[in-house]
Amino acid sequence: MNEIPKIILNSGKEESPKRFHPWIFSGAVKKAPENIKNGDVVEVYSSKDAYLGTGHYQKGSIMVRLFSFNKIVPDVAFWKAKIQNAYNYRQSIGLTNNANTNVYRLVYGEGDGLPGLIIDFYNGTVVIQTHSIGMYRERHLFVEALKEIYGDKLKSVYDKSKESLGVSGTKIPVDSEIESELKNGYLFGTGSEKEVLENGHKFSIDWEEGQKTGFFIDQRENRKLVAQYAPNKKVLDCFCYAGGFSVYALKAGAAEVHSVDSSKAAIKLTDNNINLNFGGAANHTSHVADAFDFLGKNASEYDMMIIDPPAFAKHRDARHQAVMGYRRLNALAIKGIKPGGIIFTFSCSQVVDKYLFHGAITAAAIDAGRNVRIVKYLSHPADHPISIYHPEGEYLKGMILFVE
């Protein structure tokens, strides 16, 4: 194997990788080889030539994503061991052989020591989504590792990296050789059963055309909590996407559920999943509508609301507007909900941390002029583990609110 290129850091910039943080920012780099390409494996060294870690190079703000802090050769055996370790963890928390749940996140980027890589398991189909060119180049090795780990349980592997890597002109620079081959498709198999079980609830998943990898697995435990509060209530599921919260609320005995999304495709997914679980027997209504407008006109009808918008900010330069968006949205919900109402409210914007989100909800409560109690803080489930060295991995923030 050829010698691995070296990245040299500026003096004093070695402290972050020495604390096992996996990101090397461009401002920390003193010297990089002139012929280095996006996706190349590199070794990172201090200004005093001390080895710090091995990772993938990519031109941009985060210049290196470290996947090892030991000097290794990233060969087939290395990647297999990494994915096996991720599988063993899911096995230890009871997800790999669960009769009631056959959908879970197998690899969660930095939380599993594999920055730039997401792998989700959907009842025999695995969906890979890469967020770095280095991980994209390794995708065929991941398939071989998955075959070895799952055996006959693995029916197909679908690569959905086109959206996450983007094309020229986006935030991520893409080499022309990558851009020419960048397309979603099956790396193994040709598609399989798209119905999954989550805590005994049925969902039809569209990983080919749906958002992210097809389903918001990160809300599994929060959907379960919604079921505890939903009995006999009139529930509003805002930004419903595939209707996950709506299904749980109805199964738990909600008196009535309304699902709202501005996307007709999302409402179609919701209606399909309601029908899958209840046929025509559910007291459920779908609305294709803007959530802000809908809340402004109809919030006073509901005993319970789920406010789960898409990321209002994906970059720091949009953070202020995002905070104001969360404030306005939640003010409408808090102001309108019936006395004694319950609100589940979320932010999945990584650049809006839990303290900013808390501040936005506090401001919303002040704007609404009602007394609000925090029942519980929420985050993502155990198959989205947060590395203690990478707190940025905690992207999903949530709160259960009681409104007097």
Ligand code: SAH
Contents of the next structure:
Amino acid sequence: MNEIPKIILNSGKEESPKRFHPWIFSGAVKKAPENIKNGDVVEVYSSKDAYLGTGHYQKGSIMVRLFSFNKIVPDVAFWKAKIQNAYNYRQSIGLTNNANTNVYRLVYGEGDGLPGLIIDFYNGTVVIQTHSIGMYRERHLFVEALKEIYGDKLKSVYDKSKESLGVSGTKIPVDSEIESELKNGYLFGTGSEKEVLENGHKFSIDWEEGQKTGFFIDQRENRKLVAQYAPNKKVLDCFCYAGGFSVYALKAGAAEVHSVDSSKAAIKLTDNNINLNFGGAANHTSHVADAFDFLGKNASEYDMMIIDPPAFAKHRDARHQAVMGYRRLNALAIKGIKPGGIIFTFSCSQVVDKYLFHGAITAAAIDAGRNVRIVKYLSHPADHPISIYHPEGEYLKGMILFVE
Ligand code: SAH
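Would you mind giving the form predicted together with the ligand, to go alongside the form predicted on its own above?
Complete assembly follows, chain above in first position.
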């Protein structure tokens, strides 16, 4: 058997992997083999030659993403055990066999000890999105593991790594070799049932053309909370994408719901999902519009708003601009909403942490000059677990505000 190449760390840099943090930064590395390629499996050792972990190598600031802290061989049995572990966790939180919900995140990267790997389950179709070249190279082994875990329940596996790995995706330096082979497509099956159930609500998922893996699964529990507050209210769902919040609000008895997104394709998905749940009977209208413009003109019509923008900052350098964006957006909402109004506001920018987001919302309230109470803090649900050793895994932050 081939030896796994060794990466040796500078003295003192073993502390982080010893505490199970899965990232080895390039500055911590003393020596890497010369012929090493992006995506290769490597073992990491301390300067005193003590084994620390096994992971995928990739040129860049995060040089190794560790997926094991025990010496292992990453064969199909290893990956199967890791994914089985992720499955067992979802089973224990009641997601794998649930009559009302058949869409959930099966693997959430570092939170499942699998940095660089996202796997979502959509009622029999599994969508894989890799964020590292190493995980991309392992994708066929994941399919084997998924077949064993799900058996007949698995209808197809779709690989959607082009956006997450390609030049248009994150700033990962992609090998020319990978770039040429990188295309989205089925690794197993040919696609099947697109309709899923989330808390009893129907959604049609477009994993091929839609954003991310097709649906924002991370808002499942926050949508339930929206339902709790929505009865009899006139609700604005800003940045609605596929209309998740709008469907819940209408089902719960909202008087009227307006959905806004700048993308025509997103509005088409929303209309389709409203239709799927209510036929033509819903008191709903959708608008292709810029949310800032729409709020500036119409905010005073609403009793309740959901503000769920895309990540305003994907990198640290954009953080200040992002905070200013959240401040401006939320000031428009807070200023305009009817007295006694409820705002669900979110940020999914990983580089804007909850304290910074809280500061942006406070500044927005001051700008709007109204009395605002915090009803509740929100996050992502249990199928997006955060490793206690990797707090960077927390990305979705939200607040429910009550505006007097
Ligand atoms: N709330 C959604 C997810 C929102 S994702 C859900 O629960 O599923 C963010 C959405 O914002 C995307 O659909 C994107 O098309 C839209 N968007 C981006 N910029 C926008 C803008 N300036 N105005 C309105 N929508 C925008």
